[in-house]
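Given next, in structure tokens, is a single chain: the form predicted alone.
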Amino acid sequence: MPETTSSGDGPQEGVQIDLISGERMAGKTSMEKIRLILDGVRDGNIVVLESGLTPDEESKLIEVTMSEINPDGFSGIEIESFPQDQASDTSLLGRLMGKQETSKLTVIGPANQIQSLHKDETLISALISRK
């Protein structure tokens, strides 16, 4: 279980949630984003991305995750995203030119800690164990 220290009170047990702004992710390459996410999840954290990932980045994240799974440690990820609103879709010209849209919000966590991850139209709900 990851332990955190808060204002000198000593170690505390719990689940750490990293809320990452779109601004922080904006200047990063796809692999830098994936590394940031996987490093957090490998530490046992739940990562929430404000601006999400493109479909290609999500695919690459899953591909890299699969290559890093091993029986003695990392057990993989659970991921759920809200898509962009239909009203904010790019124009037809933008889609024809290959502009990819990112998800609106993405929740990613360690597969061995997320007991369930459910999404409906307006809510992503995660049940997280303490390991």
Given for the second form:
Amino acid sequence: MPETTSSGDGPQEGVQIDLISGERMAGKTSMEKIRLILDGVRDGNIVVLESGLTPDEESKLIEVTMSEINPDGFSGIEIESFPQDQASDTSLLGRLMGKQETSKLTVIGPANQIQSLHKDETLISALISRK
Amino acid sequence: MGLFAELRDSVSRVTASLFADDSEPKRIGIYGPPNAGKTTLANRIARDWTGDAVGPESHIPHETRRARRKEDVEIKRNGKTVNIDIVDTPGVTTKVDYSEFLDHDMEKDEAVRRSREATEGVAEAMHWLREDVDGVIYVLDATEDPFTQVNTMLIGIIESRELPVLILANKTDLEDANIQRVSNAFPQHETIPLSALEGDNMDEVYEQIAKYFG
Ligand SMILES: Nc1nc2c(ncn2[C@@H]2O[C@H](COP(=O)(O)OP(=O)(O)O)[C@@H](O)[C@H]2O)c(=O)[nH]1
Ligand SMILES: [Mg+2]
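I would like to compare: after the form predicted alone, may I see the structure of the form predicted in complex with the partner chain?
Expanding to the full complex; the earlier chain stays at the top.
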């Protein structure tokens, strides 16, 4: 049976996964990062950040997500990340260097497409449905 | 005129800081996931110390869609008096689906309206957390798994702002309540068990509020 449900706003029917390197995020402002994430997620993509967001950026991400939710399209995000590495987080050198971000792999996707997102210490597992 | 305005400003700043201790109540935000019992707790605190309530409690998620404030609540414990403004916030979440409201027998228009209010309320609560609160009471339903992404993120945000925080393990009247699991999840913070509904262990809650936010 041929699939005829192509949604019109994108050629692909699969799920696109964007793996964004820490390097690519490094030069961006908080709002640029959030925009990049939400643009991807609103297109139906799964966004994986090599090095996650700072707490401040996470709180802004929630705030902006809330302001963009609308009943006919976007119902928000699912997000999971590995816990902050305690050792590197509190290292004296890290603090001296004013380093806030430690590597923290983060997975973000559209809430209406992620059927489940589970995590344990070392594994994040996402079950995704097509658009 | 510029100089005068500046002078006036700095004079009022000095007087403000001189009297800061007694006159300015601390703004304490009650945060936590939906249905943890935040409003039940806010109402109990307000009733115990002022005589009236803050807002309706409900099993419908997002019943508290806009933050509600109860100002100048004076709590006295062990000779210590603290003045706080209690801000009851909507439960923090990363998603709101209006169809959840339809499940609670609502018309579509009403469901859409409520979900819009809910998202605005959460956005506002997040904004305040960055700008406008002096301390946080983080309420968890002790029958639920505390290791969620939202809890971890929120506690991380609170810590990064260096706000004093008390973790409350609520609903201890229920058999499934697991207080240990809550204190294991956030060992760096004080966890206080309570039943906001039954009023169990409120003495300790007030003692810790006076200690942490006084
Ligand atoms: N058994 C029990 N139920 C509670 C307790 N605190 C709140 N609840 C119930 O949990 C539901 C959600 O409470 P509410 O205060 O509205 O939660 P909020 O969404 O965090 O503001 C309501 O049905 C409350 O009656 C408690 O200590 N024990
Ligand atoms: Mg409430």
